[in-house]
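The data below hold one chain only, encoded as structure tokens and taken in the form predicted alone.
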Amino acid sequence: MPHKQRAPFLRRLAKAIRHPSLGWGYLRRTLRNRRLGTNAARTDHIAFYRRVMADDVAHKTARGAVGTPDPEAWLELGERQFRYLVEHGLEPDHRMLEIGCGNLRAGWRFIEYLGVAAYTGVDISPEILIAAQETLAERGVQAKRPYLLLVDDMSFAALPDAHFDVVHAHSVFSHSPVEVVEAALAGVRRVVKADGFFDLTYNESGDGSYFGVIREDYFYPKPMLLDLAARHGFSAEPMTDWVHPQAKLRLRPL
């Protein structure tokens, strides 16, 4: 059954009126995205968002493009993701897939913690993966031989079945429409082990509706994600002790 987005423009307008400083940001991003969203990118969200990332890298930095331009904030959020996962089940002998690994804000810590060749990071942005390689060198974890893969969909076709103990996606679903989320759930269900788990964060909508803003930010009611998870063969548990503006779910194969 298709999922309808409810009045995203009116939501954006109301928010801009309540917070005038956001209005210029919405206008700038809207104009930028109209410039970027041409040809196939109008219908292919991943192609569109790859253009967004390339534009952000060109006009900011790789760290700014993934939302954390401040070096201390970059380190702090990466540490928070790492510590949470270690305290909630990640073991040194696990094999891990990180979706949307970015410039390895958290990834370099996972790489350092896990065994050799145990970490796989995938991203849709070649520019960000170049920055990820720079992070590997900066942090001195090259000997762990992580796999960094460029992908153009969420099928993860190059990865083996039932291979990963842990799959992690921080701030990926928050930028993904429902069709991308469903593709990711199907892809993860194939590559995660039967006794593994998948942690993801998302923007939780306050009124129970699903909607997107400027094709960049998407908001989901929790029941909708729980239903999608069940339809793709997962049980889902809200991780209520995760402290972050985004909510977190843990999915386990049924």
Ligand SMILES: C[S@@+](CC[C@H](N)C(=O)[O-])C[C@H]1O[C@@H](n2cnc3c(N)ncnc32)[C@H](O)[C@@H]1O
The other form holds:
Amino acid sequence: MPHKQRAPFLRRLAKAIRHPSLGWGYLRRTLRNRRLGTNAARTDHIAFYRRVMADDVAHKTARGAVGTPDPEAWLELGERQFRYLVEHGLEPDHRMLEIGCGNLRAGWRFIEYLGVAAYTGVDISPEILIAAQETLAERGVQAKRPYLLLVDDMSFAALPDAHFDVVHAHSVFSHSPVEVVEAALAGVRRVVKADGFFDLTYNESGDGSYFGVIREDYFYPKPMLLDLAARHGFSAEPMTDWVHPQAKLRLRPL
Ligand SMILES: C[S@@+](CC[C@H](N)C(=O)[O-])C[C@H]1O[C@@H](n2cnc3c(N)ncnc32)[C@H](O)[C@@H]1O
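Starting from the form predicted alone shown above, please give the structure in the form predicted in complex with the named molecule.
Let's see the whole complex now, leading with the same chain.
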């Protein structure tokens, strides 16, 4: 089923204004994104979003760039992700891949909990991966020797087949259009173990349509993600006890 990429401008604007997490700040970001979305970044979403992250890190802090400028909120959301995953199957002897690890808001806790070299974090932003290294030092978890990889696409080509027990992506697909999500599903299907799982969060679209707002936020109807998961060889379970503005799905290889 082909997925429509863009609603008409006025409809998208109306949705943006109506949605509680959106608002007039979007007008400023719209202008900023017009400036950033030039050349290759006009069509390549990852190139575009890398510029968004560079601009956010430069004009805010790394904590602000991942959405929690307040240090307490940064700690709280990381702790919430960590606690949920430990209560839902993450074991200390697991190998874990975090897609869009950011500045390790949750990642430093996973690193602390897991064994040496058991955590791999990938991100598209060099600036945020520098900030991630600062978090490693601040939290004193260097001896765990995590792998932090800068990626340009979702193939995870540098990572081995069937290697990870757990794959985690929090607040990444909420910023990703469908072609990026599909590429990530294909990439994860290759690197996750047959008995592993992949937890992802997404913005649930209230009206059943898929749409993006100023190329930064994407909204998905749940049936569309379930269909994509099945087409990439996963079963999908909505994690209804996860509490956050974004919904969470757990995918398992079929
Ligand atoms: C909102 S932040 C969340 C970071 C982290 N998951 C957390 O919860 O703290 C989104 C992160 O995903 C990264 N990102 C966005 N699209 C990505 C993609 N397609 N692949 C990998 N990282 C991506 C961004 O650079 C950013 O660091």
